[in-house]
Amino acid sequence: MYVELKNVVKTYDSYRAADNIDLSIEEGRLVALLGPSGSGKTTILRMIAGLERQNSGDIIIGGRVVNDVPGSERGIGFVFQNYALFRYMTVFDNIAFGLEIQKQDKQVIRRRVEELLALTDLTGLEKRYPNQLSGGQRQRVAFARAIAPNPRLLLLDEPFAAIDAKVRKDLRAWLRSTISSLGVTSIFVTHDQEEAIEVADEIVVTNHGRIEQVGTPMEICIEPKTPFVAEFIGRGKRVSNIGAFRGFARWGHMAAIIQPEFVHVYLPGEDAGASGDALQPAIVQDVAFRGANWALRLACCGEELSAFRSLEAPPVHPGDPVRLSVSRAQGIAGEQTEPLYPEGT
């Protein structure tokens, strides 16, 4: 493991921002710290960076305990949420800053900066100042400056938060491709689950200063281990009685979370194929256009569910009677969850 946190605790007065954190990150991985505001994700990042000091526990980077090592000596590159570029320096000088601090030879600096300008698609902009750049360009300058000294570990704090939606989506793909080609171990903080799922090799879900689950994007989405993860990821609805839905009677009155991807909706007379025997009546409560599909809110068995419907399917409207089946749910058993499937599947 390249980065390890062992029994790390960080408190602010009586508040535990990090509560006995144990975390291991393999070298070369791109890892997302994902959670709501106040969940502890930024505190974890700042402790790894040396910007915050833990109250107890060990932080290990590259096999070295760095508890007493200043952040400037940990071999880390850091990309801040607000870019933190030097306003009165050109793009070239911003990127070169870390190399000049290291007192590198001027020719070495020039070659490295030119290499990074090409890597970040900023060639030709080296004489501009930050206020002459777009948000996406400023973020790429910040990225180039962070990796210029060849850090073994790259940390990014909400790297896309200040960028508009279209550019943010393009930058996500660019960041994943670039970090993958560089092979540098990277950790980024985000509260945007779509961003974490698209970009990361591995996701660490945080809540109230604790780690709820660590896994690949698919594991986090399909196999949530706790009720918090099951509700935080996606647009699932909690139901109080999963046994009311056809095929799930053997679980009785167990509470569960049902994601919209596993709710299948049909108009009366619409062919449901193999799902026909599992259908039960529901009423459409609301319909919202989501660009790629319709998002439905449904009333069924005294519960509220969410579902998606293709734009190519016949439209439904609020108040319409429909039929639905549920192909999977996440049952809640105390502090854990378990996957539930209808009988016969």
Ligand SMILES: Nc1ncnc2c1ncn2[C@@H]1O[C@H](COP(=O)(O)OP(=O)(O)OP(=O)(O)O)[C@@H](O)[C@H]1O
Given for the second form:
Amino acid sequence: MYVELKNVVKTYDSYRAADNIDLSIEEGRLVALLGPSGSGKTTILRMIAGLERQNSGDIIIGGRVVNDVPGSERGIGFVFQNYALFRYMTVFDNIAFGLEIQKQDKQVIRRRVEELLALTDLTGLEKRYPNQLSGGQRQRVAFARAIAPNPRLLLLDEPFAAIDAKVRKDLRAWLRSTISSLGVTSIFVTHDQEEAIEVADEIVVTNHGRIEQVGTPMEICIEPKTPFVAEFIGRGKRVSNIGAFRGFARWGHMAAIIQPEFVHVYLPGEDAGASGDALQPAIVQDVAFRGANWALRLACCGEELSAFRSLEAPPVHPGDPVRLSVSRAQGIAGEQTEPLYPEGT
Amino acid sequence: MQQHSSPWVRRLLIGLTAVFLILFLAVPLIFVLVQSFSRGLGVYLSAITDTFALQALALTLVTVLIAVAVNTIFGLFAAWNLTRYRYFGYKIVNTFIDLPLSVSPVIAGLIFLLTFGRASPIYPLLTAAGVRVVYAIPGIVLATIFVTFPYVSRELIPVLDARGTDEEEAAALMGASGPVIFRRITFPHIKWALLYGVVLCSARALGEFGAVAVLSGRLRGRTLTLPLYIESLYQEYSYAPAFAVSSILVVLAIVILVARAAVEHKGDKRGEL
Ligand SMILES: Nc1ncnc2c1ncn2[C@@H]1O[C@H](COP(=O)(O)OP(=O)(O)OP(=O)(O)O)[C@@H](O)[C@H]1O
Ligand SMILES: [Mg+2]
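Alt. form predicted in complex with this ligand, vs. the form predicted on its own above:
Starting with the chain above, the whole complex follows.
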């Protein structure tokens, strides 16, 4: 384990921003801290960086307890949410800053900065000041500045938050491949689940200062361990009575979350294939175009469901009667969840 | 910024402002100059080259220099700790810094008189150490420092507040020491505000009368600053010399005004004021 948090607590006044955090991160991994706003992601990151001191518990980096080690001696690179580029320094000086502080040789610094400019595709911009750069360029300068001193741990706070959607997609892919080619252990904060799923090897889901679940993107999506994760990940709807859906009768009045991927919708007369018997009636409430498909909101057995519909299938309209089947749900029992599959059809 | 108001309203407002400025600022200033030359160039020159006048000028400049230097350093520290640390009672400190702005300078003078004068318990100690504060130059300097101390910090605090701490944190994480962070990250950002504060502080120190009047003891040639010297001339009905010496202060004020305009212009262009 390269980074470990043991029973870490951080309170602001009486508010527990980090509540008994236990976390281990393997060397070389790219980990996402994912959670809603205010759930403590930044707090965790800042404690690892030594910018914030925990009230209790231990932080261990590279086998060393670093509770009393200043951030500058923890071997970290940090990319701030708004980049925090030094606005009175050129791109070159920004990237060189950490190396200059280490009193490295001028020639060595120049070579390293040039290498990083090439890596981050910023060559030619080294004389610019941060306010003369686009958002994406700033982000890359911040990244280059953070990795210039060869940190063993890279921390990124919402690295894509200030960037528009299109550039964001490209940068994500770029960041992912760059980090994996560097092989540096990295933790990045995001509240965008899609981002976490696409970029990370491992996702840590936070909520109210606690960790809800740690797992690969696949595990988090397919086997959410807590009701919060089941609801937070994906676009699922919570139903209070799963027993009302065909094939789920044996679970009675259990609450569950049903993801749109597992709701199949057919117009009257449309061929439902093998699931023909399991269909039950529903009414279309709302239809929204989402680029790659239609997103439907449906009323069925007094519950509300969401579903996707292919652009190739005949269109449906609000008010249309349809039939649907549910192929999977995530049942909620107290603080636990379990996957439920329909039976008997 | 162009506003959409009727041209008449605009003309009226500009006109009123101009009339006000002329009546209350330009006319009196011209009057000072006219009065100072009323007895001829000879009287003017002898008034401003009088030994006492020159000594008053020297004392004033020294006082301004010390007060501004002390308050620049103090202002930097105060602004830094009020924007960078949150400790118990920081709000009280924040309010306290403004005290000199709300207390009449005469009262400020009296405070020092009580603290360092004959009535004070530390007076015997000071006398034993051979230090004279009251009715001496240290008193004048102290009073001036007191009266002018909010000016620098008040200019810096909003700038430091608006800027946030993340650049400093970033530099600290890379191992930069406090002085390096200040020199390379913080100072470039606050330098125009700092200069502006220094200019304001100098202007205020130069003209200080009330607090200094209480503590000076008015020994001509020794503890009279320019404003006090002018007043004493006036009290002796030497009107022309009083106005002549005043014109020195006016010239110094104009120099500061020009410096201030230059700083504002520079800072403005870079959007830092
Ligand atoms: N300096 C502070 N003083 C008081 N409360 C704070 C402070 N910093 C954070 N908090 C509180 O701690 C909680 C966690 O904050 P944190 O910044 O870690 O959230 P986050 O998960 O990063 O949220 P976001 O996605 O909005 O950035 C929040 O409720 C916040 O209000
Ligand atoms: Mg945050």
